[in-house]
Each structure stands twice: as structure tokens, then as C-alpha cells.
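Shown here is one chain on its own, the form predicted on its own, set out as C-alpha cells.
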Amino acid sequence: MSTTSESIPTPAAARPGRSSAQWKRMLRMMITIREFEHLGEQEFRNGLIRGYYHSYAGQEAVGVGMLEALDPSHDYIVDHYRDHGHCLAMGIDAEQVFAELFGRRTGVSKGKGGSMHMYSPDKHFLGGDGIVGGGISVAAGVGMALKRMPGKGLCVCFFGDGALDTGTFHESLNLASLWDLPVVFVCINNQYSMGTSLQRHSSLSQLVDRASGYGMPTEQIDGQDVGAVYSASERIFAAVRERQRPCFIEALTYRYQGHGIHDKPLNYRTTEEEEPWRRRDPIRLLSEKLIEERQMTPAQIEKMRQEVTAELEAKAERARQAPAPEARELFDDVMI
């Protein structure tokens, strides 16, 4: 894909190629995220989940491919409000994520954060954020902390294309570049800022061009192909560690559902627009690759999906039975 501003160098020492087990692990995680979102939307409509719900369905390759390339012992994630899939890909148990959605004490944020505010410092997941672009400045702060710590950890910050219209985006990228912070800013360009298309809210159609003015490497990647995402992430992360400099990535993808659960996407987009993206569905692309290379059969992939769905249904049921937080816990973990 295209690059602008500084180029991102290829590290001298490349890792070995991906194994069959790794491909299957990434497929299983993408299926897990897709089926989790289907169950979550169902439970929202059943009245078990309050507030709002932002589905990650269709965008799985971005999170899975990138987080597969992370060093879980040194790297950190700062997320946006579409955070369920990233939680799962970071190794947070689906039962804890369901419990959080259901407002249960066993949830990843003790039942008090809900859909947009998952948080797990043990897994280096430093929170979703209900404010558009709200996590970008937090990621710059994490990068500053990592710069002062031993090792070469980095922070990956996820946000949508609408966040580029906020002041904190420009302020944070400027400081990250000025101070040489090891932050990878990832714009998940799913073509819409809420119900407003990219063409209607951005004067530049390639969002990498909007970041290139801050003197950091930028790259646009295919967010539908998990292999392409992983390969680019592995290379870019290695360069950020080596150079201790920030980078901006634009991942081109497409969300299948509306901005949120109450949104009806066909009010502002057409089936003709959706079809090319659905033909390049992330799960479909990887499944076809594994079938073509005779690493899996269609029956094995369907069995994997059924196993994943059964596991998620069991975890959702256990999460339903968990206790809610008590009233006395209302101000716990709150800084006043």
C-alpha cells in the first residue's frame, strides 16, 4: 500500500515465516470475535446489556493481525469505544468481557465500565474510551512512560477515522514526534464517522496524508487481510522499537453493522457499496487461503466455528449468573 512522509525501514533481522498453527490461531480468534459480537447484539436486544453497543464485526483482521505481532510482556494498548474484539485478542477471557457488558462484578472492569470502558492492566490493555479520540493523548503519555522504562516496549493506539477531526489528534501526534515517543497510532478507517462517509468529512481521501505533516513514518495497509496486517505490523513494530520513533497506520476496512446498535446503516449506504467489502470478508479470505493450501478443510473450519460458538454461549451463561456490584462499591477505583 502507499507510504508517505518518512519511509518505514525493514528491520535487518526478520522473524521466521508464519506456521500453520499461527494461521489457525488467527482464524479462530477472528471467528471468536465475530461470534462474540453476534451474541452480544442478541443480548442487547434481550435487554441484558444497557447503554450502547458498538460491534467490531467486519474489522477483525485489523485487531487480530496487529495484536498477534505485539510483545505481550512489554507492549500496551490504548483503545477506542469499539473495544470488545481487542479485549479478546489481548487474551482477556470472553466470560469477563460478557460479564462487563452485563454489568456483573466479575467483569473486566468490575461491572462498572460497560461496553466502551473495558480495562485490564494485567493484560496491558489500558482501556476503551467513550470519547472520540479520547485515548490518543493517553497513548502519548504511555509512550512517554515507556521511553523512561527499561526495554523497548511500545504503545498501540486504536481510533476511528472520525478522530482525525479532533484537536487532540493533532496535538498528540505533534508531541509524539517532537519527543520521539514509541507509539503506533492506528486509524481504523472503516469508511464512516458514525453515519458520515469519509468523502463528506475529510478533504483528503487518504488519511495517511493528514498525519504526514508531523514528521513521522506513515503507511496505509489492507485491513481485510489478516496476513497483510500481521506482516506490516511485525515490520513496523520492529522499526518503532529500533528507532524509538512514532508511526501512523491507516488500516482500510469496513464495519458490517451500523455505528452503534441503534443505527441502521442502509439509511446512509447501499448494498452495492457493501458487496465488494463482504466479498473480501477477513474470515473468508483466511479460510480460503487455508483451504487452498490444504491446511484445513471447509468441514474443519465449520467445526471450529461451532466449537467457538458453543464455548461463547457457555461463558455468556456463566456471566449472566454472576453477581452485580454492590452499592457500596460505587466509588471504589474512582479518583476524587
Second form
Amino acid sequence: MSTTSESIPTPAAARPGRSSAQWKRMLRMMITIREFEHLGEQEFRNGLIRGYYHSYAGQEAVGVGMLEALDPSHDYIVDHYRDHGHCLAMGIDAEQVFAELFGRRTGVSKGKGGSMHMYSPDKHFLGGDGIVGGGISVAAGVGMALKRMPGKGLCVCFFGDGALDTGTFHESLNLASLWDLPVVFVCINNQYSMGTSLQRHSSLSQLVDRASGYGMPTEQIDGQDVGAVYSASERIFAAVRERQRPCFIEALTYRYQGHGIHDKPLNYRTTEEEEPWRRRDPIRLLSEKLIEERQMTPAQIEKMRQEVTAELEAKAERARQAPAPEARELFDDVMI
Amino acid sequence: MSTTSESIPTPAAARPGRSSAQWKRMLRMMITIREFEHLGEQEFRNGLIRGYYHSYAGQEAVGVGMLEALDPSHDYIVDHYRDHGHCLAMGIDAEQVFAELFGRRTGVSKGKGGSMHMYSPDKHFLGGDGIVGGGISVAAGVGMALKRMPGKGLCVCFFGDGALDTGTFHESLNLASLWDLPVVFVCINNQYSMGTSLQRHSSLSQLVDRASGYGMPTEQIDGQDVGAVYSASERIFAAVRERQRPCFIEALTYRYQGHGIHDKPLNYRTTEEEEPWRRRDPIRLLSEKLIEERQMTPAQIEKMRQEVTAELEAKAERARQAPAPEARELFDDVMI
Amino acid sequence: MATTAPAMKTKKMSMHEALNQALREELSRDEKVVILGEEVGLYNGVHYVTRGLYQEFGKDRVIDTPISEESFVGVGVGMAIMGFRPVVEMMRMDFSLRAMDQIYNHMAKIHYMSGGHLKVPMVLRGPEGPGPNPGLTAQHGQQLTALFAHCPGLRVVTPATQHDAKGMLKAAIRSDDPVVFLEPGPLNNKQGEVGEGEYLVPLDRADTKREGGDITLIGYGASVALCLQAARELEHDGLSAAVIDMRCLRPLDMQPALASVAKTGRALIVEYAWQSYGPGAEIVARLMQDAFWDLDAPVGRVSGKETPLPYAANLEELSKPQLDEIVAKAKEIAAA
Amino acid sequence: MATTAPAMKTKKMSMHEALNQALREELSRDEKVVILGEEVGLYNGVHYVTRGLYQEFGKDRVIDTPISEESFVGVGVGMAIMGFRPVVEMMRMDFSLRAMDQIYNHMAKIHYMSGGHLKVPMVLRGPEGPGPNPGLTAQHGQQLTALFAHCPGLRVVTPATQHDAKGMLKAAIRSDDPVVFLEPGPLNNKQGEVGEGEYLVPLDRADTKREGGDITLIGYGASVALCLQAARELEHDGLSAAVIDMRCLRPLDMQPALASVAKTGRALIVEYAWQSYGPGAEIVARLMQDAFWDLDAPVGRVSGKETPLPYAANLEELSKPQLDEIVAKAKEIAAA
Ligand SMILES: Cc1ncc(C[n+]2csc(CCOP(=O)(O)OP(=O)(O)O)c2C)c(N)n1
Ligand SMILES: Cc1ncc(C[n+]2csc(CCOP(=O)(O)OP(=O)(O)O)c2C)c(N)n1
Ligand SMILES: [Mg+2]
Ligand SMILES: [Mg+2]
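Return the structure block for the form predicted together with the partner chain; the form predicted on its own was the one displayed.
Every component of the complex follows; first up is the chain already shown.
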């Protein structure tokens, strides 16, 4: 058994520095996600997407920085329902994600899953999940599997601040610590559980403190700064791999849109509250850094954005043209 | 929101000192429970009691010390399945408890509930519960009610160390803290969750640490020393009443018998491990203190034990003679 | 108590408005009534049922909860045994899967286990099935009616009209039994006439929605509207169909269905639930038992397709009971 | 695959020994098989099913879990989607109420939601119903069969003989579908002949246990023995009763029951489950659909009484399906 006072060490294996190509890749991915969500929300309003739409806009640095640090051949992720951004960052083709949202059989879940239920085992993406906290124990199970497999793979599990109120979060952290599992539990603290602010749903304001009862290292990170996320993730992943022990990360961020597409956040929060977060927009922060360091010019960034948008629009169009599932597919894959 | 570093203050209202009568009452109750369980286990072996039998032997000081500090007209308790001792300490007639165990209609639950499902709202005893952790949220609900009622009543909720592994424990502590409920959560840490030692089921060995994520005061108490339990309870209950905030208590103790009557604890623990706990037997500790302080002689204590046993045997006999429920009662109280 | 007293003044409104009226009237009438649930307060309720109540009755009567379904159902149980009348909302009934232990083992059983000493006058309510909006997908649009209806100790009801929704919810809140009140999701936003002011609709009476001589169509919740539609279609084919709204599933009132089948000799059950082991099976079994000698043809069932709810629009539509299926099946049964 | 190949060498053993053999053989055969559950390891299993396996296969294959049912079922799901074959024990199936979200929303649906990309080859198993020992009371002796059988995506099976128990559990472990394997509690300690060595019993075939010309008695799990007893009694009255063991409840194999009813024209379902919305209702509904014209009398049901399981010995006994009830009902149906 371990104590709560552990901190996460920097193991020898942590890779130093990053290349310009890497910064640009991360910028491009963040822009891709932002523009993807923008197009997606439009298509929802056009009626092509139905049901739920949970935008990742504003939170891009968390997923992009963290998944950039993965070992793509051995690591896995288990996600919650706000999953489009993580799909893209895991390398799933945007066309397949659009196709899923449009209910096409070319979708990543063959049109059966929809927005919250994307799956791509090929890309080591083991699902969005519509149940708050529903994936946390599944991630522990993936950790159990990885521990029994070669390659020192780890599992990154994403969930929101609201998920800390579900019992399974606590059960799973206890299991992961007790069993020494290589799982990184990542709470994306965007300050709200649907329309309920942190103050109104959590007994403690620092969510790292709510994960303090399991003898695993915890760390709060700046979820707006993709570089900070990446550095912390590299260090933490290396430690988890080496020690074969779980850890808990709280990434501080903010969602720009409502909880889902029908939600109007100004019903429960103010523009004054939003403003400082928007000033520290993750895309803006990285853009400014790259401009300042003369790695990119504003024009180059704008060109990147336009390229990304054009590419996404083409993919969306191909997804639109793809066929719906055939009626007989209704009963496929209920059982084997 | 509060921080985790709160400690429990001593409010002005805490009553000082205790009378000799009080010590004797607590001793008598601890002996009553010990002898009750002894008789009960015998009756199980005789076939009169069926199903489950979870003995409280060894843990008497926790319930007796704590419930002695209650305000019987306003406070309530919600219990787990190891509930015979708490029933007696709440003033339920042993005859009714025996009758329940014997499946008689004069039982405290009319013979419908059995060992784990004793209920006596008159005595403010709101149930044993067969589901580990099942009563914890119910206790939070009782706290919600008490908060809306006059009298500054509080709810004491008992559960074992194993219950800390259930999600609902964590959910309920968050709710109780968020909503400022007058609930005292008492973990009776008897070192085992059935046959699984603390080390094998809990990621942390100090259970107070596992309750540290909810912004409520926590305290570890010596569950073998009824005086210590009583003093701590008086102080803590007064604070909970005054502040209208929950708190968490870990009472360190040990169960002498197996988990249930069929369990042989020496299959998973040793007499060497048991020995120091038996040396600090709660009845022995208090007896020694009273003898030392010349409040009682050994002969008086032995006499007390004999009286208690005779009384219990008479009650058991009356319970044996009581009628079983009538067949038509099978369908009574399914619905109103 | 008549469902639509002809003399009653009515007003057109949606089902969520009718439910909202019921809650408002009961909150005003009895201060022991409280509402608990996710986003029921400040956010005004995701499906609008609690709209305005937080503003009107304040945060101590309309209580926003964290995402802790198991435990806030338990809080409801705790308040109920203390004499309050909690109305606990599941944002969607799917999430009650998290609370099944509290529902089955506590809410339903405490009255019996306590030998009738405790009552649990609470209501668990929320929308079920594939609606109001399309695209709810597999974890949000299930109709789990049968899970509740199977459990002794619960009353389980589901209204099919706006008028019944109001009168039945008021009756549910006043019931001393625990009630599971299932709101047909597909009807949430649908308009209908609702009686003004005070009236109750009994919780143990099925309702004949339409008389007919050739076949009896039997539905509950959202499928009653399908039955009525089918009955109109069948008229064109010269078939006169009765429509029975089962409305009260536990205890199940078979009287109107039996009376109708005595005339028609033929029956078809229509339901959104999955067929195998769904509520329709029990209705068939009861017709087998009590109407066998009246039947001129086997009773049929048209149910939801036995798959998780798929996302793609065409598959989702196919997964629901189809009007043409119902009509075709009714004709087949009538011709047999 | 025949259930009892006449040529097979058999040995007399209890059902828990048969299950234990199945587990041992599968653990030896396939290193992807792991066992998870409370007290399954060091403690040797509360109902002896996992006896000796921890010693033989070690703590990485036979894994003791804390009391975290929701989450260790989720761990099973996570391991299964990674290619392991977890066998997750519920100490009693009652406790699976804590895990219903994982069972319904994850274990059962991931295959479908992922468009078939992921498989969930896991087994959830444990004892259900009022046994092996008496006095289990309301929260420990429920038969919740119907809750599982209603859920698309699951296979749900329950053996009635020691021989089937072994062969079906082995088949369940090798199935690529998620399987809920319900062990009849009342049979756990009962002896019977079990085939030696390797054999599988299919998961989609009901079984004719006895041929008969006058009435078809239909049971599943523990009630099959009651049917056989009743059939012997009925012989004295000159009635020849067939007995069908439904065994595979999802998908439900009606073929043997239909074949028998085609001969007898009369049927009676016997079950321990609560009648309303219980498994028997679906069997009746399927007979209505596919055997209506063969039936000479309404199909009857003798079920568990619709109350929480009471404690008192006489009431507990009355709450179960009674032999004389079955015989009387069978005679009534045969005479109708
Ligand atoms: C068990 C369960 N309860 C309720 C919901 C409805 N719901 C969906 S998301 C959500 C809020 C979750 O907030 P958070 O975990 O902070 O994630 P975020 O949306 O902020 O990313 C709620 C209440 C659900 N999906 N599952
Ligand atoms: C939800 C649930 N899971 C499992 C069980 C079986 N069970 C009963 S008591 C117990 C151990 C509990 O230990 P602890 O909470 O420490 O209480 P103690 O018995 O030591 O007083 C277990 C596993 C149960 N009753 N409920
Ligand atoms: Mg959030
Ligand atoms: Mg313990």
C-alpha cells in the first residue's frame, strides 16, 4: 500500500524537447478539432445529425497534448461522450467520424453508435460512452489486460468533473491502485457538470483532492496550454509505465459551447466568467507562441486553418454521400 | 466548500465527566450484547435461527459508547447487517430481537426481516441492511429530513471497512458535505471485509484517508475503549449538531467470530494476530478500569454477567414460545 | 374517479406542462413534498418537467443533485421513511440502472422487511423510451418498464395522455407506496387536453380508450397513441378495434382488457419495449389465464425490435413498432 | 451436442463441484481465462465454486475483488474487449443490481454500438434464488432471471443438472458473446452425475427431461427438479407428464416445448421467480403465439409468491412454488 503523498517523478525515459514539426502537428490537430465541431454543429442545425452533440471546442489542448505523448502501438484510450476531438487526435479519419454522426454505414461504428459511441480498436480507441463515469471501470479492465500483455502499454481514461460524483470513479481508482494498473485517469475539469457548476456539485473545489484517497499520485495541469499538457503527459506516462502504477490528472479547462447543442450556457453563467478562458484559448496560446518564436507566421497559421477547413468540408461531403445502413443491418451485431 | 484539513472542535455543549451509573450501564450493555450473541450462535447451531448470523462480539465498545452519547428523542441510526448489538444498545427489547431471529411474529420486524433486517422506528432504529453500503445514502436522506425538522437531531450511520469499497459510500459523503447534513458516518474497521484483510481490499491502510476527499472532518478512534468512544462521540455529536455538517469516524476494532457463523477465520488469519485484540477486549478493559477505580468488584461484575444471562435466557425462552407468523401474513405489508 | 370527467374544464398543453402542473400543485399542497434530481432546479429540468419550480419553491424543496443516481435515490428512501414525500427524477430512466439496488432492495422492500413498521412514500419518475427527440441511441432511449414492473413492493404506472399524466402523478405523490412513474419519452412534448385544477387519476385502473367489436388493441404509455392510430386505419378496412390503455402495470389491472376480449375474441399488444420478457408477455399470459375460452385466435404482439437502439435514422425508425406492422398484424389476427 | 451422451463416463458430484471442474478445465486450456469476484481466491469461494483455483492458478488468474460490483463487472468488460475471457462471479446474483449499468449498457451493448468492431466474451455468473441454505431473506435470495433475459445482446442460460452445469459453463466461457450464467442456488450443494473430461453443452437448446402424453411441465433452473417430482406424483394419478428444461432463456429455444405441447395440448410453467413479468410469462406468450391451436386448456403458471423473500421458516417455505400446488394445478389443467 502506498501513501497519498506520492508525487510523480521524472523518469529517465522522459523525452526532452520537441521539434517544430511536432508543434505544428499539434496546432493543426487543435484547429482540426475546432473546425470539425463547428461544421458538426452546423450539420446538427441542418438536421443531418440527430440526438446529442457535445462539442469539444475550448478543450482541445487537453486531448491533443496528452494523446501526442502516447505510444500508439501499445497504449489505448477509453473516452466519455464528448469524444469527437479524441477520435481525431487518435488518428481516426474525420470522414469516418462525420459518417458516424450522419448515421452512415461507413461511420466508425457503422452508423449504429452515433456521437457518443465511436469505437475504433484499430486506432486503439475503445469507445466513447454515454453514461457518465461508465468507462472508468472499463479502463481499469483495459489496464488489467495491458498488465498481462507485452509492451508496457497504458490506458488513458478521459471523463469530466461530473464523473467524480459517480461511485464507480471511486471504486475504480481503488481497484487500479490496489492492483497496480497502468492507467492514467484524466479528469477534464471544464468547471461544469451540464448546467451545474463545480461549486454546486462537488464538496471540494480542487478535484485532485477528491482523488487523494487512493494512494496514487495526482497532478493538476493547465489544460489550455498544449505544451504544458504534453510535457506533463510525457513525464507522467513514462512514470506510469515504469512503476506500473496508476495516476490521476486534473486538467483545468473550459467548454465554450453549452453542455450539448440545445443548451444555452448563459442561462447559468456569465460572459464575464467566460472571458478570461477565451483569452487563454488553447489555439490562440499556441499560435502566439509559434509566432513569437518565429516558427510560424500569422499568414501561415491562417493558411493552415483554411487547408484544414477545406479538407474537412471535403470529408464531410464524402460522408454525406455515403449510404445509410441497409434495413437488414438492424439485427447485425446484436450477437455474434 | 470546506477544506480537508478541518478538525473536530470541542463545542461548549460537550458534557463533562460521567457518573458511575453511566459506566455501569455501558458495562452491562456490552455484557448483554456479548451474551446475546453467544446465545444466538447457540440457537443457530440448534437450528432455530437460519440463514445468516453476524456476531458483534468484540466490537461492543463501538456501538455502546457511541449510542450512549445520542439524544434519544431526536437522533436516529441507520445500520448495516451486523445489527443485533446496535438494536440492544438502542433500547430494543432483547426478546423482540430474539423473536425476530427465531422467525416469530413478535419479532421486531414481525419475523419478516430476519437477522439483517431489524427495524424499530419507535426506538429510532431505521434498519439493518443486507447490502454492503446500502444504508449509507439512506442515512444521508435521514439527515436531509432531520435538517428540515426541529430538534437538531442527527443520524449515525454504521458500516464496515468493506463498505468503503462501494461507490455509494463516496457518492453519499459528497452529498452530505455538499448539503451540510447532520450525519455521522461511522466506519467500524474490524480489519476484514469477510475473509479479505484491509491490505487486500483497500488501497490505503488508514481509512480516514479514504474519506479525506469530501471536506468533512475525520477522526480515528480506539474502538476497544468504550470510554474513549463515548468521549469522542459526545464531542463529535455536539459539533455536528452545532455546525450542521457531517463527519467521518473510523473506529478501530476486531471481530472475534468469523464473518458469519459458517466462516472459520483461522483459514485466513492467525491466533497471533487475534491475541493482542483479545487482550484489549472491550469488556475486560472497562471491567479492569472499574475494578481499579473501585467502582465495582470482580464479584459484582460476575454477578452482573449472571443476571444478564439469566434475563436473556428468559427472554429467549419467551421468544421461543411466541407464535410464528400466520400463513396469511405472507402477503401483508408488500404494499399498503 | 373518472379519467376525463366530461364536466371538467380542460386546457391544451404538453405532457411536460401537465406534469409540471401536478408537481406545482403538490408542492403547494404539502410541504413534505420535495423534488430531487440532476438539473431539476436552476437549470429548470432537461425535459422541462420541473420548469419554474426552483424559482417558486426554493432550493430546499427543489434540490439539484450531483451525478450520483444510486445515492440520491437512497436519499429519497431516507427522506421517505422519515415522513417526507420525495419525488426523485431520473434525467432519463436509463440512468436508473445505476440505482437498481436502491430501487429493488430498499425502496421496494423496506416496508415488507420492516414488518410494515416503515413506509416509503416516494416517487421515482423520468422519461423512458425513444423520445422526445430522435437519435437518443443505445444508452439513452431504452424502455426498461419490465424491470420495474417485475418487482414486488413497487407500484408501476405510466400515463398515455396529458390528462392522466397530471392526475396520476398527483395520485402517485399522495400514495403511501413507493411508485415508479414512467413518463413516455415520445409524448413529452406532445399536446393534449388536461383538466384544470384538482383531480386524481387512480393508480390501479386500466382505461378503455375506445370501444370496438372485432379486435382489442392493448398498449401502455406511448404505444396507446399507436393503437389509436391503428384503430382509425382499421376502420377503413371495416374492422372495429377497441383500444385499452393498461396504464397501471403493477398491480396490473386486466379488467377492461378482459371485458373487451370477451366481446372481440381477439387481441394484439403493442409496445415500445423489447418483446422477449417485456411487459406485453405478462399481458398475454394473463389473457391466456383468464380469457382463453374467449379467444378465437392467438394474441399477438408488436414490440420494439430486440436490438440496442441504433443511431442511423432509418434503423432507429425500424427499431420501433411500426404502424403498418400493427395494422397488418391486427388484420391477420382478425382473419384467423 | 447431446446433454448426456449415454457412452460418457460419469461421476457423482455436487453442482458446485461440477462448476468448479468446468472452471479448472477452462483455466488450464486457455490462459486468457481469468476469474474475478469477492472471496473467489484465498477464501475459496463462498459457495465453493472456485475452491482450490487460487492455489492452482495463482492470484493473477483468480482475482479477489473488493466490494465494488459495478466496477469489477466493468473491469471484466475492459478485459474482454482486449481479448481476455473473464468469468466474473457475483457472490449472489442479487448483488448484480449494483452492476446493472455495466451489464445493460456495456457488457450487452458494446458489440452492437461499436458496429461489431469489439467483442465482449465474458461470463457473469453466480447463484440466484432461495438457496442453497434457507433464511437468505429479502436482499439475498431473489431470482432476478427476467432482468437479464430481457436484455438484447446477452446470452442468458441456467442449468438444471450438474452435468449441464459443467458443459454449459465451459461453453459459456468459450462463447464470444457476453453470457449471464445463472446458477440455481437451491441446487448448489445437490449431487448428480457429471460427465468426465471434455464436453460442451450448447447454449441455445432447451432439453426434454422426460416424455409424456398428458401435460407438459416446463421449468428452468431449480424448478426443473420440482417438475420432475410433480411428474412422478402425477403418475400415481394416471397422468403422464412431460418435463422440459428451458435451460437457454436468451435466445429462448421453444422447440422442445412446442413439440411436447403438440402432443399433450396442455402445459404448466413452474418457476421460482415472481410471476408477474417473470420468465414464465414469455414462455406462455410464445406458446400462445406458436401453440395456440394445439392447446386444449389455458397454460398455467406456478411461480414464486410475489413478496420479498420473508425470513420466518413457514413463510419462506410458502413463498416458494409448492409441490402440491403444482400437482393440483397440473390436474386441473389436464381435466379442463
Ligand atoms: C449516469 C448518467 N447520469 C446522467 C447523465 C446525463 N448527463 C450527461 S453528461 C452530464 C454532465 C457531465 O458533466 P461532466 O462529467 O463534467 O462532463 P462534461 O460534459 O463537462 O464534459 C449529465 C448529467 C448521464 N449521461 N449518465
Ligand atoms: C453489495 C454486496 N456485495 C457483497 C455482499 C456480501 N458481503 C456481505 S458482508 C461482506 C463483507 C463486508 O465487510 P465489512 O464492510 O468490513 O463489514 P463487517 O462484516 O466486517 O462488519 C460481503 C462481501 C453484500 N452483502 N452486498
Ligand atoms: Mg464538466
Ligand atoms: Mg469489516
